[in-house]
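Presented below, as structure tokens, is a lone chain in the form predicted alone.
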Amino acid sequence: MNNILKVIGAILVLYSIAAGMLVPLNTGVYQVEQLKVKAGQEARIDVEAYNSDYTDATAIQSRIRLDSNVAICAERVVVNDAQSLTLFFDIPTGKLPLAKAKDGEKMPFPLLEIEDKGKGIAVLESAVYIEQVVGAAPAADDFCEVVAYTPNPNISYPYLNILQETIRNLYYHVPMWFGMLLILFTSVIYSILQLRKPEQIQYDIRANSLAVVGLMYGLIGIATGALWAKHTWGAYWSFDVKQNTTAVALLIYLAYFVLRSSFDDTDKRARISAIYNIFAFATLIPLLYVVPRMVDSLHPGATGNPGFNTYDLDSTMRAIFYPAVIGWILMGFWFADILTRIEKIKYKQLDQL
């Protein structure tokens, strides 16, 4: 049974890497010219596209969503290039229904959107800003009806302004939470069965594979985040309070490997492990999820700044990324099993084991 674990584990990793690295991104609003528009006038945008291949434009459709059911539909598209078009928009005079933000939400709109029929929509949140003017409410004949686009047709992820190509990272950055959770709190559980049997001397050394494990997890996820960090913030370490509380936490973990080089008597290097293992595992939790979620922070997922959401997190990347979850946990867990037979072999040479 373990060795099926093993290999589902190595052929779902590997799947996560081959098709994270293959499936192209789909077509995205790159750049947008004009980014302030005034009701009552004709708002030209000149936009450029990301991964597009605009040749038609009878076929291309475009609008500003103002909120999920009401859109401005543009008059005219002009192509200049395969990656640009120029869009013309008659804002309506009046007070606009635009949606309102909620405390502490991030509101898409004005959300711009170009379908190019066959070849999917490009999107772009936030993309204008509409001054309106004193008046009566628009006639209702000044918008146009919000359809559901057509989806692409090809598989591709979808394009983020703000993360364009390193939306990649979410098959490794992630994972790597997940695993060292899962993993960490395994190696508790040794612990802890240490501290009920203390002659089993196997436990320790499960619990110090797996912690080991854990720790290397984290450490390839600060990184990986570091990574993503410098592309969407434009530094690699920001002193978000995401970062800063992770960093803690991972060097709370490091010092459980200094408290165990301490020690040169068996029995009691693994009950103090043990019990310094718990401990970390309980600061682990609040570090992470808890103080991050108490103030403002720039990472997904926080207050007023949300993480993946429909526009996002579509199917392609579900089938990718729910795998490649499963498989680095796996071959977490392997990793942690080689570790362990290789300190098993060290302990059984000293007649320890």
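Positions refer to the first chain, counted from 1. Keep in mind that this is a model prediction, so the values were computed, not measured. Think of the rigid core as the biggest set of C-alphas that the two forms share within 1.5 Å after superposition. What changes on going to the form predicted together with its partner chain:
For T166, the Cα coordinates differ by under 2 angstroms between the two forms after the core has been superposed. With a cut-off of 2 Å and the rigid core superposed, F89 has a Cα displacement that reaches or exceeds the cut-off between the two forms. Put the two forms on the same core and the Cα of G221 is off by less than 2 Å between the two forms.
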Contents of the next structure:
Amino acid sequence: MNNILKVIGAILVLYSIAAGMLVPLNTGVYQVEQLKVKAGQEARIDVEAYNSDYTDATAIQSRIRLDSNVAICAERVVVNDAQSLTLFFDIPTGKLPLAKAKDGEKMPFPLLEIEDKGKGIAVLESAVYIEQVVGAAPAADDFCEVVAYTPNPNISYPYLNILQETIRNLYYHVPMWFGMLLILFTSVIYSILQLRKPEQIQYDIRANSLAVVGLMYGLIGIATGALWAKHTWGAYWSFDVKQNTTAVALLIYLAYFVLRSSFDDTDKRARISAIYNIFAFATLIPLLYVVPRMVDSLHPGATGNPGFNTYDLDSTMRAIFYPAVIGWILMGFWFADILTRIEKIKYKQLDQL
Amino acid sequence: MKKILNTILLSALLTALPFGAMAQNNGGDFFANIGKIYVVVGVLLILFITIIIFLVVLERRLARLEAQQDYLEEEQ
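Could you give the coordinates for the form predicted together with its partner chain, as opposed to the form predicted alone above?
Let's see the whole complex now, leading with the same chain.
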């Protein structure tokens, strides 16, 4: 393996760790007190924010969005401390033009927005429950004009409830799966080469080393995923379809090493394990990339759209995520390269004995 | 060994104490402090511990090869 690739891999991994840990989260609404407000009355909402730096009440604008273009603006904002606000709203009486939930879509309204001028915006979906009263629709001047907010000027990651800081795990958990797939695919290519040229035992050695590293990435992925799941989904193992199928896929690859160790004859081992490797990879693809998409899963992007959408992954995160993927792939090939060289020496020594 | 372990645990606890004051409503879950940042720390630790185990495996294989090399040289 080319030394330049190793340097690039190491730099990208270090960059993803440094940038992944150093960039702060955007301001977010951590908690609201007063979940139920009544139409026709003044509503007082106490807000606990995350990563906020509230100082000047006049710079803070807050609104409850009822629909994409209708909002009630806060009539008064009180700054309790840097992370705590009290908002006062005059909720108009009568039938409010609240957005209706569409089938199968998440209903974000009433959406609470707190904009701190020049410091970004904090958003909480389905923030409050508005108890409505029967009556004529309120006048237009009860609502305020919805202005486009100025985006956060500082570089930051999105704040999502439940996920919070663990959104950074995207750079340390997901690249493992991307890396595993590519490394195992390369392993299959060497297995095919081995079958075409049985006298070249080095192909078998390479296929084995790549499978070792691929399995290691898979184990890292499943262990980090379990820890992440514990603190976001509530359990280390919630028998999510993707968790189950990856566990099966990893067991199939474990059997590859059991199979290898059961042969004494090098040629026989090379041939049979190459065939097994091809079949193992052929089952890996449906287990990891087809079955999880056919049923409901806790994983993002399940059922239907498999990739990240704009909501899951913003441009700041992409700028760290893709380098992380490339970095860990290159590191994986480096690991496999070292293992291959050690194994080659072993075969040479076996010839001498 | 037990003494070392106790020292490590105690120092970890002492470093964690100031953060405990910043703890939000986490129901006594240490990992949930400061926006669950310790989950990320845990994930990075798993990552590097696995790589270290891999390095140990490599080292042991190399050690075996070195021993075999010595044996081969002696025979010649």
